[in-house]
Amino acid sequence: MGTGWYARLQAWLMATLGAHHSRLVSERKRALLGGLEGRVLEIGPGGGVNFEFYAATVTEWIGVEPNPYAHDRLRAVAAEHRVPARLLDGGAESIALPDESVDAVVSTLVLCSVGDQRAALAEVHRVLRPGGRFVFVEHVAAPRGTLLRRVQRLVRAPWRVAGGGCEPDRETWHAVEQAGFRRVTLDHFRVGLPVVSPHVAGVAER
């Protein structure tokens, strides 16, 4: 993630459209991510809209947000929530952890942007515990052969450059399936949004 108005525009993005989507998603966020504990390591918090879910069995909250400008915010919203929180530098595909050292792993529309899926849900499991939970709600692919799906195609290019390396026709439910998760739990579902409707919800043990 580059400086400059780029990323400026991108933060204010997160914090905008994020909350949006999230009021969209707000009870599958509330089931997956408040019953989350001890050391939660959340890859591409944005604007910090997850912090109202967490509750207070949540320990410590570490982020990952290659953003700079993203992170005063973070911190600010953290404090306002009253979670314990720091923050590292970097993107999900490489996270300054050791390995098994965190109780869950969160992504809310992350995985549709990172440059890599594969070496990020790598490091996903590298630094989860054994028994540790990711969780996970992100936009994805139209099923193949849909009107949606060559939409979605049609516009990956210029939705790529206006939303921060977000392609809407990433298949991200069979990379999760693929990196290598105990048990994988997908709940499939739409929301009332152009382009990006498909959703999936899910956990992913460790």
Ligand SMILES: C[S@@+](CC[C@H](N)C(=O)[O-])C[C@H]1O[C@@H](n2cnc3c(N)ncnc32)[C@H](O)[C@@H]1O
Second form
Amino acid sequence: MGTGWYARLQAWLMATLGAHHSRLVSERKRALLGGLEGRVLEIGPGGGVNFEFYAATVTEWIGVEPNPYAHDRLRAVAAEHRVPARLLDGGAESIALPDESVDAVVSTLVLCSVGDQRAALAEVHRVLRPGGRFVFVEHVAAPRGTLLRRVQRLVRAPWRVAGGGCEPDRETWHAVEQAGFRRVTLDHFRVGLPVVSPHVAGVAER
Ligand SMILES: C[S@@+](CC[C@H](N)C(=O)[O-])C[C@H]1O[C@@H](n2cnc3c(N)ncnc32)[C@H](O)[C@@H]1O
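If the one shown is the form predicted on its own, what is the structure of the form predicted in complex with the named molecule?
After this comes the whole thing, all chains and molecules, with the earlier chain placed first.
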């Protein structure tokens, strides 16, 4: 991500578009995030749109956010929600936390953008305690052979540039299923957005 006008623009987009997207999936977020407890790690928290869904049972929040221009806002939103928070540098592919050290990991619209999905999921699995949960809401590839899938493929390159590395046609649910979790529950659904309407939400238990 680095620094400069592009990272600043992405930080602003995350806060504004992220809030809009969050409203579209708020029921699922309430169900998935509302029951989390203890030490929660969020990868790619962006504009901090998920804090409103956490209950007081979240006693510590840790964010891995590679865009430095998002950090001040994240600290402010965490303080507003009275959650003790700390931010880690770097990306989800290399998380500076010990093995089995968090109770839950959250990812919303991040696995579309990480440089190495497999490495990021291996790190999520590593830092989760046994019995801990990885909860996610992600936009994903449309079914193979559909017109939408062809459109997603066609726009992938410019989309990646405009969207901070985001790719619209990742089969993220397969990557989660292959990441070594004990049990994975998936909910495929659509939201009213062009190109990125297919979504998957779910829980992966360590
Ligand atoms: C589309 S935004 C989503 C932000 C927020 N989670 C939301 O739901 O609005 C994608 C986020 O992933 C972050 N990101 C990109 N690559 C990442 C990586 N390798 N590790 C962790 N976060 C990453 C971006 O900086 C950004 O905050």
